[in-house]
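Next up is one chain by itself, shown in structure tokens, the form predicted alone.
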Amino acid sequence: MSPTRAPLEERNREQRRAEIRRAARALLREPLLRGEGRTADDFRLVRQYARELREWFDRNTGWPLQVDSEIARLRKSPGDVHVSTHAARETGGAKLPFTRRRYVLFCLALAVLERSEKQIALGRLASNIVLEAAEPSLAGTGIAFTLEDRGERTDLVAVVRLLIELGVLGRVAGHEEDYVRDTGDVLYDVRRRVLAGLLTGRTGPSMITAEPFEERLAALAADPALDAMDSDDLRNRSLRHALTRRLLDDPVLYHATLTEAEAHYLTSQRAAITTRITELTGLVAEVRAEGIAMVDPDDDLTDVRMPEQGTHGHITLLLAERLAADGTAPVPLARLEADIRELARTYGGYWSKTAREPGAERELVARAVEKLAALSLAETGTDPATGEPTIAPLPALARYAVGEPVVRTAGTSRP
């Protein structure tokens, strides 16, 4: 080999490995790329390096990876089906987590794109709406939608630009703000490739039975060929793929939260499974006695940052030194309420003038609980004495503790 040749070839291997690693985190922040508009270029490198991609993620994750002329699918499943913390949010304005009653307008939304043409208006799409949930079944859950006062027109609006947001639809006439005025309408092109690559499941929601609410949704997330064998091989791929989720999608990965065989799998198995997600994604283990939490040096891997800019991240930035300096114990919302107060009179003046309004501070506590229990910074619980709601600090939080402050005078050497 020539002496110029062998620094070619590993300029080449660097590049490539650069590329791969790109190609999965844009998998990893946003699982169902389309190839035009602006996720083309990621779209572009997921199909170069789709063999790849969809070996390691099938060995690791048990995520099947689609990828066809138009879209990447990653079939991501939740490690932990009970965590509730990453809701969908609004695609603009302050971003507001889905509710309840948005993912069922969300589903209802895609069942009747699934029978609708290849072009549909907001306004056909609302009249079959109404007549999905008049379905007695969906009735009796006493979720009702009728879509005639303009709050429920915002949230089938906000459920259309998520679906614009995804690519299931595109925008061809028209503006959603003039359908929620109720002067205008909008009219969609229907895009059924994408709409088809939504679900993520391995079985249709149809064919599960399972009952109650919480064995239905592990069913969803379950894989029926792997659970239907049993040996140790299959045993231990399980447990992998459930530890390489929940280490690619939590903040931290707490040691309490496993099973006793998912510890000892971890605890013999930790730095294999960490350093290969290193090498594919560039995340880095951060090890402690509580767990582990992959962080991510670039950034742009999460969908919840702190610290952050602007008047709620700072405000859960001072709640979060405050629980932190607090210890481990239970603290009632009531005295975060309180302190939001006090912590006004201080930093009031960097704040909206919207948070600095009498009452403002329970929603402020709500917004910053939400993001801090998120993160798995802390916990959402209730006091068995008095029933009121608390927040519990988790021991991630520590690393948002402040220290006192050391002065130092010239000539005093440092400690």
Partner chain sequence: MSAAADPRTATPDDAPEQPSRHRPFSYLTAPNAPLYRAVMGVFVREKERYTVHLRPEEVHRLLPDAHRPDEPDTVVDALDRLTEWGNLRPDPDTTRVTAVEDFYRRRYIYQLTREGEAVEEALAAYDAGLGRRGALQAVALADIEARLRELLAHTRQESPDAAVVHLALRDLAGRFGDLADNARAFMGSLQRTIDLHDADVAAFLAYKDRLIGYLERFIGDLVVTGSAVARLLTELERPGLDGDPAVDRLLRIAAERDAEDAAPDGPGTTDPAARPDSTALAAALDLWRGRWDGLRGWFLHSSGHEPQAKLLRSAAHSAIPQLLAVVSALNERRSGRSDRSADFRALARWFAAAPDDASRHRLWRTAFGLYPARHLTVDATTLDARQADPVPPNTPWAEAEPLRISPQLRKTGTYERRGKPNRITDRTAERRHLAELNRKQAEEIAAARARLDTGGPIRLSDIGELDPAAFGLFLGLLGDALSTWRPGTTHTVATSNDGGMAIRMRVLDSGGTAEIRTPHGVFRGPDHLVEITDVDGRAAEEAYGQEAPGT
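Computed from a predicted model, the values in this text were never measured in an experiment. For clarity, a rigid core is taken as the largest C-alpha set superposing within 1.5 Å between two forms. Residue numbers count along the first chain shown, from 1. What changes on going to the form predicted together with its partner chain:
The two forms, fitted on the rigid core, differ between these two forms by 2 Å or more at the CA of E135. Superposition on the rigid core between these two forms places the CA atom of T302 less than 2 Å from its counterpart. A displacement of 2 angstroms or greater separates the C-alpha positions of G184 between these two forms, with the rigid core held in common.
Mind sharing the form predicted together with its partner chain? What's above is the form predicted alone.
The next block holds one chain only.
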């Protein structure tokens, strides 16, 4: 049929599919969307297609999608709890990952907000956190807060800013800087719906009694209702969920990281799983001998990019090249730092000023390595002989190569 004659339904269907795709990608990028502010448009789309999305996620990933008049929340849980490259980060500045103290402060702040009125002042929040932190079982871990010195106040403000970004708090009056300097206070609205949607697991952490850390984490990620039953059908379902989760969330799924049952299931169901993901999200399966990567033609369903413009992106690229050239052997970080010094002589002219300063290598290498590890292109380790930190390339690193220099570049002659 010629496109001019395309009936209304066909066009509607096409538009629906595009909108569902946008909604699904929005949820995968940001699993908690609010009906107001920055995420309002995405929220509206998700709400419009809530039924379709809920069905898809429930069937393929086991992630509940909850949509009400204020928030849309996809209760994601990772397919692989061993990935440690998704830290909570401060919202501004260097976007440093959260520290032990900040994580604890974050949870205590939520515990306080859970019981607070509709509004709260930062000073009141702080004093109630100090009260919570005095709980013997917490104090027993050796952590203590007085929130009196500047460093601790800065930690609290980093936590509060993350809560603002998530939409749990809305600033009404005042500035956090004044609180840090002890010259003022800040007033917030507490958004209870958002607060109620923060935890993702099926089991409340307070109900989990498992002791060592790994067991706690496993208990937190588990779905007790599903685990209690046992049938082939359910086993297959949980395999499908785990694999789909990893393919939806993680850059590369290496076969080497799968259990036997998972590998078996993936072999038989690979096409079905990846096709469904492509239909929903537009991600394309890159199937190779070592594993599968769902790659993104739109390049926006990610928080870490490679290749990327700018000094850090450039350095990551150059180091990746060095790493790939060495085969699969782990490389000591110290050697990469030496490489940076050498590369700076050739390419330093294109880099930011701070990157060219002597002594910047450590930070530059750390950031590049963090990126490569986050994208499953390399993995960090330690040299058993020397105890030095090392980094080793992973197979997917080989998917990058520099293009033939037929494309015009600055400086070469133009046709």
